[in-house]
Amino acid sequence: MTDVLVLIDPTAAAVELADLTLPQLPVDDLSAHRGDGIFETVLVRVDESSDDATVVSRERHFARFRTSASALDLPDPDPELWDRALDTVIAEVRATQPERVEFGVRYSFSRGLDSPRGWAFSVPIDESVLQARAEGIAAVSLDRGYDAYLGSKAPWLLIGAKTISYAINQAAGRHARECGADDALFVSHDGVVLEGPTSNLIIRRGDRLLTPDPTAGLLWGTTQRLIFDHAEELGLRADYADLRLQDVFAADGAWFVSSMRTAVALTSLDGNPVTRDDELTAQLQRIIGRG
């Protein structure tokens, strides 16, 4: 896939194409050595019959982007400017790779050094994502290191903000793979199920879809909310709840949901098999695909 990069100057309200293969970010940028910035990743789907490109949950992603900016005391991102950057990346990918029907775009906002800066670039859908959608994943549970609902008492911890500082999330994924699993499931120190390093958890219990309460200490997912918006058409009710590992083990189906992977079935947790619902997996993936 052709690499596409757009640089964003919030101060000048300017957007320009750049070369993703060349150095662009100064090493003293605060996002580079302190993780002082935010990002979102959106899925772009192209309808092969109409040739129209749809950004899945576009408004939700940007709303969360603004919430994250507020949590970090960054300037409020200008919707018109960031829309222009996103559309520029999409147009460039479509022009250079017209056969591409699915790809991602990641956009970021850094405190910079003397002034804030932003950028957006294309993200390919790699084979591991397609395999996870088709086959599901195994996960191990990991202690997140804090009690549930800590964020309401300690907002400076930025729990629920989508920051560039993802070292812990990446480390959790590596640890899971060292354990022979595909991914991790964070659990609060007092035993409440939270989220995956890059995904939200949804389980089915009878006619109900359940997901952890975002205020328990996790990022409120755009894909999870999209699914909950359409639960009724699946004949299901959707609720937020405090879940324990036993609730996942006993579920009638469980999924990690995120922008790029969409909905992937959780096939086992800590070596214990989890019931699969392949029909509902396909339905969830179709709902997300419609945007």
The other form holds:
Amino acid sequence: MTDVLVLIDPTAAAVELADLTLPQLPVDDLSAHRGDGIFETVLVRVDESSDDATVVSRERHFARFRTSASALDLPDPDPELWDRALDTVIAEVRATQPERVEFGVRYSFSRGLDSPRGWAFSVPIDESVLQARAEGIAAVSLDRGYDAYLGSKAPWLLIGAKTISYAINQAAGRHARECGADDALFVSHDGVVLEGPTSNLIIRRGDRLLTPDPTAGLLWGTTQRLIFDHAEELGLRADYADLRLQDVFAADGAWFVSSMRTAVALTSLDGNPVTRDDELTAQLQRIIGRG
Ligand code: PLP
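Pass me the form predicted in complex with ligand PLP as well; I've looked at the form predicted on its own already.
Full assembly next; the chain just shown is listed first.
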């Protein structure tokens, strides 16, 4: 499967197709050695009957991209330019690999060195994602190392911005796998449930969907917002709440949600089984798939 790369020059408002297998990024780019940049990963779904490609939560992603840019004092990204880059990647994937009906596109904006630079490239859906959608995952809770609601007092921590610095998130995932689980669930140092390293948590309690308050210290997810926007059609109320691990253990269902995995059932936490709601899992996956 060949993935497609587009380079973005924000200064010249230009995009061009490039070869993902060739070196493109100077090693002194500030994203490469400082993690000084932002990104988004969107899910693209192709409707097999109409052949139309849909970017799930396109506007939600771009709004967050702008918020992240602002948090890092990067220039405000131009929607027309980034849309053009995204559409160029999608068109190229569609033209060269018409059999791909689902893929991701990751777009990034780096401080660069002398001037900012951007790029966008397609990413395949891993086999592990398909398996997680079908079977669910086991997680272990890990201390995120800060108290809940620290972000407003310490904006330089960039809590809630989607920066390229993901080393901690990657390390948490590895640690979880060393513990025999599939993923981690971050909890604030003072015991408030936050998020996974690359996903948000939603639980069901009766007829309510609950998710941690984004201002508690996590990335406000586009998938969680999409689900909350459609809660009523599922006959559910949706609210933000401070949750403790006990709330997850006692839930009537729990999901890790994110753009690429959509909604994945959390089947156990810290070795304790979590109630499964397979019907709602299927409904959530269907709602996300519609975009
Ligand atoms: N939280 C973190 C730390 C993430 O990296 C992600 C996704 O990349 C999410 C939450 C879920 O966000 P979204 O639903 O927009 O993909």
